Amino acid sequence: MIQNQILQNPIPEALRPELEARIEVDTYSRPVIVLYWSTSLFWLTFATLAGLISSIKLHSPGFLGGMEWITFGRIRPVHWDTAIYGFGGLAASGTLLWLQARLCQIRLPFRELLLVGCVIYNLGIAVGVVGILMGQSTGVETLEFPLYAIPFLVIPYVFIVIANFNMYWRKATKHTYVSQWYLMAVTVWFPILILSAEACTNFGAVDGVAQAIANWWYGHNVVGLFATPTGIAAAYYLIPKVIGKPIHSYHLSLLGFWSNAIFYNWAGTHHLTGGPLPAWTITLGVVGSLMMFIPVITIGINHHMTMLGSFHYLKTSPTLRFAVMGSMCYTLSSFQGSLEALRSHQEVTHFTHYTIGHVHFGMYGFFAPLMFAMMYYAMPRLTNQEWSSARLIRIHFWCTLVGMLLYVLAMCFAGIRQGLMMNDPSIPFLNIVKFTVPFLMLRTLAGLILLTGTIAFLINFSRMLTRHTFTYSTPTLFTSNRRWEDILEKEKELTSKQILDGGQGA
């Protein structure tokens, strides 16, 4: 509908060639990118409720006890890796490649290997859940998957890499945008960063201590080198497309990405503080993190000036209240990560619940926000449809920010009052356990409202992928009175008439 409408309606000849190449463009690669986004939704939805079986097993030990597929020390790991590379992973990748084919104005190249390429990795992951759920986790965080799914990751990868490269040296734009910056980044920075991180850690490359820096290494920076750069590629091209102004500084954004890319790396050995390593490298960890604050800064700044003047957009546009939400999160969090690091904020958080809260501040707070953001706006685009439900794009939203702030408010006080209390020996632990139990249901509840949003967008989602004789002609706003049962009602309407149309002919 929305492709018809521009092509009916009268543009500018000079406009007319971009238009055109922009939905001959979406066309080619919607079942690419359909397909990237559905699997992505999926896995959210499972880890989830992974995360949520995790979180009830805090609070209440006896919870399923009986199940040893399902025991903590094999769900929670399933929750992280199907939220990271299960949801994380097809979304980033969903999403780069619409957004390159976009910002090139090429075709998607390798349609039919991409396509197989998403199959063989939801195969990966579904092969690497049943691994550890079997018990046979590798043990090291974040890259908990036996070595036998890793394959099944690492062949479509490659796939989207080349054609990653393909789109830009073959693109029809002279122009680079920002966005373009973080897509060809990450495309270079993930795979060096994982197969170092394997290399290191399960396939034995080194020994003792230093395989914990090369954990934590990959553990920090598979947030800052994977899903940081794509989350911000999305807000650099939603923002000023949504609201029609372009980016604020073009400095800026040289500053903020060369910033990022030089000192996010550094970062990951202030998870290690007070472990068994030589001073320097945890004080390496330590001054990378603080260096974040300048690419963190500059591009809160950034996307503020840019905003500057059109937040009255907020009140109606779903994308541009998911991208804002998801770059708000990502400056405070990260200025939360930072603080984070410094050695006299370790003694205290080290081993609580506050670092959980800040993980999934960084994941349900940025990433997710962002990627919810680049589909509500792709989607009616790729699909030539509307989102049917205005009342359950409302009820996403404010259960992803209502949910994902209590989690991490509970999470991050009760991390200080736990850290305060284990530094204080005269206090005994089980009591500091029992401290945190209220926080931990809270958690819990903050799960279930996680879980309603993402299945009123699962539900939206999967509407929009049916096609209808009856289809919206107009954006679905949050102000938009629109309901599923009007696009029924009025199919049974059309459907009769068409039955009486053709007895008449009759």
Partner chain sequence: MNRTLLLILGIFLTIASSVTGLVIIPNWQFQELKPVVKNEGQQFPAPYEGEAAQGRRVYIDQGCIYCHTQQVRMKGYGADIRRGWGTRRSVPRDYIYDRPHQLGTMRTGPDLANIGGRQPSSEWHALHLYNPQITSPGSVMPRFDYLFTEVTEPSQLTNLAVKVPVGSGRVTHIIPTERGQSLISYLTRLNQSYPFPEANQ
Second form
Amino acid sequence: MIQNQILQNPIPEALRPELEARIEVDTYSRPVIVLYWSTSLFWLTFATLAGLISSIKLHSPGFLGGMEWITFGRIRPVHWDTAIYGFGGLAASGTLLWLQARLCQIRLPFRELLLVGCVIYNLGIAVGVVGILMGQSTGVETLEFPLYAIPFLVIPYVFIVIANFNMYWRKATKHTYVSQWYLMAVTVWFPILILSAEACTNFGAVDGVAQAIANWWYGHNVVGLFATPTGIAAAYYLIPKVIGKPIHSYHLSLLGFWSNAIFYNWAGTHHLTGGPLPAWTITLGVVGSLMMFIPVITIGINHHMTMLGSFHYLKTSPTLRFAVMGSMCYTLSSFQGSLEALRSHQEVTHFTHYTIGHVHFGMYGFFAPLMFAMMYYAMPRLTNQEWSSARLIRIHFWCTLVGMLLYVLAMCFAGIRQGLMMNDPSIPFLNIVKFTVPFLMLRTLAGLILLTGTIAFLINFSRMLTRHTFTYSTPTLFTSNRRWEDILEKEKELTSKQILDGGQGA
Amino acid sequence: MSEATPTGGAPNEVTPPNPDAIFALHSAAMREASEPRDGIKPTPVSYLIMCFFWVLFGGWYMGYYSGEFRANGLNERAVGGPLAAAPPQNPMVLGKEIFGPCMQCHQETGLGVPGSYPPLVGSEYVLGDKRRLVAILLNGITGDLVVKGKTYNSQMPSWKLREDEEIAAVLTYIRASWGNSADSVPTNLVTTIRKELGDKGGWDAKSLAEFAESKPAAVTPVEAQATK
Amino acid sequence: MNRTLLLILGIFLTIASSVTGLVIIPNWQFQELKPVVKNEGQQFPAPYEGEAAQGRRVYIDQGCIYCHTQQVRMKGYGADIRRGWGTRRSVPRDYIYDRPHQLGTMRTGPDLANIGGRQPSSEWHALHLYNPQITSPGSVMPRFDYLFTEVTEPSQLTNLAVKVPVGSGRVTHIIPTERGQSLISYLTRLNQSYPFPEANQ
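Given the form predicted on its own above, produce the structure of the same protein in the form predicted together with its partner chain.
The next block holds the full complex; its first chain is the one shown before.
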């Protein structure tokens, strides 16, 4: 429909430069972004499977037993590391490059370097995974990858940092949009984070408790200063973009950004509450977490007030639905996290499944949906094709939402009960273990639901990469009845000759 | 948006000679709104004031729970002075709590595990000589041990690091639970025996029996004093 | 351009401050922590050596940390001490030789900071690691049976062999492999019993 309109009505002269620039930027960055995102989805599937295996092992310890390389204590870190570095790192980097190129309105520089970097990075993760499975984990949580895998991760990231700075420096626009601040911040923070954490743990600069503090300073910040800012940047971009309204308030953006930058990186030590740490380090973590109310509420107001009055778009737009789910879960999971840091709360929930529930609320409720939203939005622009099936998107969305909620609720409830029971010394430990088992089974169910969603997304995504035969002229929306079967139908009609011609003619 | 109708890729349908064909191809990029902008809604001053007070609160909290910023200041609440001494507890309540870890071997029912862990119910060691019982708890015991006619051979850990009050309480508890009914074990008996044993290592059945027979006179008055 | 520099400088300063506050300062503070050395040359805590050090490596590569902590919380905060997981809270000095640290954040299983004092029997550990269901029916701890050789013939017995209760098929005894043995000696050595004065807070 739009296509026809465009063909019939000439483009207004005033709009031309913007449109031409947009198309040029997208066309140019296509190979890089598509590679980053498609490999990130590979790791997402991998991580989900690894998570599922660990989940099953936790309630049925005999599952896949007897194999040392896949014992719980190895597959569990593989799950988290591939989720955060594999899926998280690649999806966030793809998002970063695409958003920055678009917002700066210039072509992605160093394309070849970035492509090679992506390959190296993937190799690094594979090497790290094999290392852990072979028993060479460093034993430091979230930094399990053996030392020899680290250069594979850091060097490609340096390419991304260079590309990002380069674009920002040469940007064609006068104005800097709030998303860009976050993207700049990520590329400054992450290299410093990982290098200092590796220095403290793997190079052995410090021992014992000081190392534990450095470990959790990193462990929290890799989520807080890497995944979160990218997620927020995506939400800041997508929400106003899809509904076509400006973001609520520039001043709130400023307040949100700087308070986030100042407070978030102090919060890590709340992972060690009650441990053998000097009280001041833990208190610092608690204060950092409590202060997070300021950026979270500020950013929340900014996102939700922008949405206000436009909620009806949620009925149709897949991008918006994922984006709004992400930004709502950001608010909620951050509230949960701030309260969770309090000592009185930690007395019960620390060391229990509650923490695991919270992590997944943040990662699968906030970060992942925003990355999905980003892909739903950008992929049609990058590949000049529409999503092949609305139904698959619907499955993906509902599986993500329901699976995530089930997961979080089951784990948080079980965690609170588990913590209360653990604090009552007259309850034998094994009774607590047995109490959690049904909830662990629920978690496996939730994991299966999430996996279903991921597979639906994978199918839709890979159709886009493999089908260059024809395009739709209208976007795939939830209200459309575009189905997977249409495509198969269509395919039958076309002879291979036509497919070829069509592909070239398009 | 209207219903989607796939316009296929058949050559005759696409690309009439139009200079804007490039735009048509990028229909997705064409239909979007311009890049997002910032709105300029003002921030309520009251909100900023609230944020300010919240930060102030954070500063106060930091100072109050700082443990004086020492490397060894582990207790954030000890700043204002030492913790108040805990009030004395009912030995049966305290004892049940202390019994928690014993359950791992002697079970919640006190019946033990046949062949591995001896029962506490009806055991001559539990119900008999209190002095011997305290000695078992303080130093632990290994090797063959006959309890209620059955021989056990495993390791009972030492509980030396527990407070005297706690050891007395758990013994009082096991002597009066699951149908056992013997009198309580006083705290000062534990204190005395602990002194008597000094640095002595774990028992075996033989050395324990020797110890039990060598009843020093000094202990009796303590026991008498406690039971009156 | 000026604004760009300001942005990057600000971003850099935020992270630099927390590196200083949470990485550099604590490390500097902890330099003053020294082990206690008794007259007889005994040291608390003592560095891990030989078998125990090797066992610690096995503990790490098997990922015990994902289910077990090694830290006892103070009296009145949680029930760690009342559960018998320790007799005093853990203090930074307990860990000065821990590299990498294994404090842990998850208690699917009990705390292990004092497991050596609580469960001194190597046979128990062997049986438990070989198959937790033998000693703790209903446990969700995985089997680490690959750390043991199973014995079915009396001729294979050595003095390290541990008798397995009936119901394990043809297996009558298990013998810990070198790694299994070192893990067990690491576990039985885990003990935070020395009463550091700072633990009385």
